[in-house]
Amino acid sequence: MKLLMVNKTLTHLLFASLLAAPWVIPVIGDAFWMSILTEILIWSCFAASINFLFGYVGLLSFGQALYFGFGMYGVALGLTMLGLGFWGSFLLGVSSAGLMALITGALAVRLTWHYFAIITVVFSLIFYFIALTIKPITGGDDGINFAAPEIIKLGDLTLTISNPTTQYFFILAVVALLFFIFKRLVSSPLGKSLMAVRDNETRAALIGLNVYRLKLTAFVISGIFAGISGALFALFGRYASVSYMFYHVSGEGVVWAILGGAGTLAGPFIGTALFILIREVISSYWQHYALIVGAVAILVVIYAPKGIVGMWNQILLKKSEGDKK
């Protein structure tokens, strides 16, 4: 109970800090850090999509960049070629990512362990090279640029992401909603069934659970989460590029999710924030910052195999048990 209360308090403090950030950061530092904070929010959503599959279903996907890319291109093509406007383009990006996850997941979830991981990489590579070859549509490595669209227009009131504060609060609202949905999902009967599959597929099937359908459902949900993060990143950068569909993007997300704490709600955010901040701070002084990132990753794996949040929970649990004695 004490563990839950401490973590609940920290969550409220974190959310309050995120709400106050647009006014606090310009006072204590460079406004550049607002962009970094916005980027952390988006990528933490991407890491959460990987965490949902790996931490709660036991499926390690290295192909989430594929759905991230579909989210990006859904927005870009919706705005530049189809004239769908903000919400229509956003919906196109998310739905196309979900549809692609349904198609590829129908085959991928029939496999387990390293076979599953390999086929997700293969799917990612196939569509990456397809996207490269249809440059008139995707723009290839050059990508597609577009102007900031209006979020909503009511009379004289116009909200657009060209305003950094409006953009930040829009992204914060979407990411907060996704983490809330994520929390409800893992505590729902569906979430319990997924964890039963993760722990023992054979036993889950014996008690009447449809393992294939549960895995496919989780895969599609995860793809939608990745698609939403891709759509947000496209709106944030005003462009889409095929380079974000490459599997190394998925690899970064896997590292953030696992080192933050797979199977925990806050793990993806903590892992993403830590490694993006290390990258931004160290890279301004030393171009080989990746060595520091790698060293931190190795230390976390050795001394905190359950990730940073997992280690934190263990410390609180031991302290709580010590107080009872």
Contents of the next structure:
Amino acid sequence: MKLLMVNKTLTHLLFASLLAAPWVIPVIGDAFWMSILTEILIWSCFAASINFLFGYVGLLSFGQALYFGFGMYGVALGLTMLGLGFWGSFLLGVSSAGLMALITGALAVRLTWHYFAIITVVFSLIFYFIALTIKPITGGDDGINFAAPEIIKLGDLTLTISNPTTQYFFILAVVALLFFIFKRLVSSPLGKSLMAVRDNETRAALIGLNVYRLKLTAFVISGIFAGISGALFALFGRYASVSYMFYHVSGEGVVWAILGGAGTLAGPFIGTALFILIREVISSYWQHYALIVGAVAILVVIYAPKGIVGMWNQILLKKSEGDKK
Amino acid sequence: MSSTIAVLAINGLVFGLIIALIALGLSIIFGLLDVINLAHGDFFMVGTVLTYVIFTMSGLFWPAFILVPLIGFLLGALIQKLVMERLRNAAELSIVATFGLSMIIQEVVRMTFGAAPKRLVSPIQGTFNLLGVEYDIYRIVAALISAAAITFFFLFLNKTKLGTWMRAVRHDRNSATALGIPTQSIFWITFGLGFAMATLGGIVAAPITTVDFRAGVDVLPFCFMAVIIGGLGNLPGTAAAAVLLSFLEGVISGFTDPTIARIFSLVLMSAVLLFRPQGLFKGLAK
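The structure above corresponds to the form predicted on its own; please provide the structure of the form predicted in complex with its partner chain.
Below: every chain and molecule of the assembly, starting with the one above.
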């Protein structure tokens, strides 16, 4: 019980500091850290989509960049070619990512882990190459640039993401909502069934769970999460590009999720935040940031396979057991 | 037009044999260690880079065939000992580890060798007339060397004691250990051998491709396609699939463009994974 209290307090503290950030950061540091913080929020949502599949269902997907890309292009094409507004293109991005996850997932979740991990990479590669080929639509490596759209226009009040603070709060709201939904999902009967599938598929099937349908549901939810992060990232950068659909992006997401702690709620956020901060701090005077990501990935899987949050929880658990004695 | 496509098809066969060599390395690592090695393409790249360095420093090409696979073997064995061995029973984590390894290898090469792609002068200059087109002699030599290396690999696996042990470990790890086969040693030898084969492919390919720290990223999907279409763990199937795929990609890219040919292979691979996960060439497996 005490253990839960500590983590709950920490979560509240984290959320409070995220809310206060637009006022605190300009005082203590460069305003550029605001955009880093925004980026952390977006990518932690991407890492959460990987964590949901791997940590709670036991499916390691190396292809989440595909749905990220669909979310990204949905927004970019919705704004530039179809003339949909802010919300229309956002919806287009997220729904096309979800649809894509449904189609590819229906095939992929039939396979067990070796084959599953490979086919997720293959699917994402297929669409990566297709996106490279249809340059007139996707812009290939050059990508698509677009102007920042208005979020809402009510009489005199116009909210637009050109204002960094408005943009930050919009993204914070979406990501916070997602993490809240994530938390409810995990503790819902659906979440419990998913964990039963993760722990023992045969036993889950024997107690009457439809393993295929559960896995597919999780896959689609995860695809939607990745799609939302892609849509947010496109809006944040006013840009969409094929390079974000490459499987390396998925791989980085996997590393973030595992470093933070797979199967924990806060893990993806902590892992992503740590990596992006390392990148920003180091890349200013040393350009070989990839070396550190690689080394950390290897060290984590060897020495801390439960990730930072997993280890933290273990320490808390030990401590609370010690208190009882 | 038709002669261009014939040349592309023959190019496909040449590259197919080189890919077969590299993919066999991927396949034995997968078969024995249960590791999906996302760094395998980078092993190949290391082979091209080492060859380039040896060639520019000494002006000699052929000694690379002794030095480079040896360095490759030692590096591979070291990686197995230092990293992979500590991840036993955690197959998912081993994918993550090889992804990290891939990033490290690429970055180290970029730091030391530079980011600009380089070209190696072919050790055998000269062309001959192939259906009215001037064709590079070295490419034919490259195909022959690869074919010879593949033959040696199968002879090693089927005729030597160590090869028999490796097949035994692949077949049933626990029984092999119980029979007194030094399983742990077989593991690092396998990783070293897999790495050495990828670097060997790198030497052969160095004079006909660009030497670039990103080269592995192109080769990796191709090797996976060969391994999957050939059937996981089916070594002759893997070799056959590599040659067939590369040939088909060569022909298709003659009609459209290389990216569409690659998409075709990937779709074929998905179909095989979904509907015939044992691979297309079951008859070739022993």
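Numbering follows the first chain given and starts at 1. Remember, predicted model here, so these are calculated numbers, not experimental data. Basically, rigid core = biggest C-alpha set you can superpose within 1.5 Å across the two forms.
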Problem - residue 293 C-alpha moves between these two forms by 2 Å or more, core aligned - result: yes
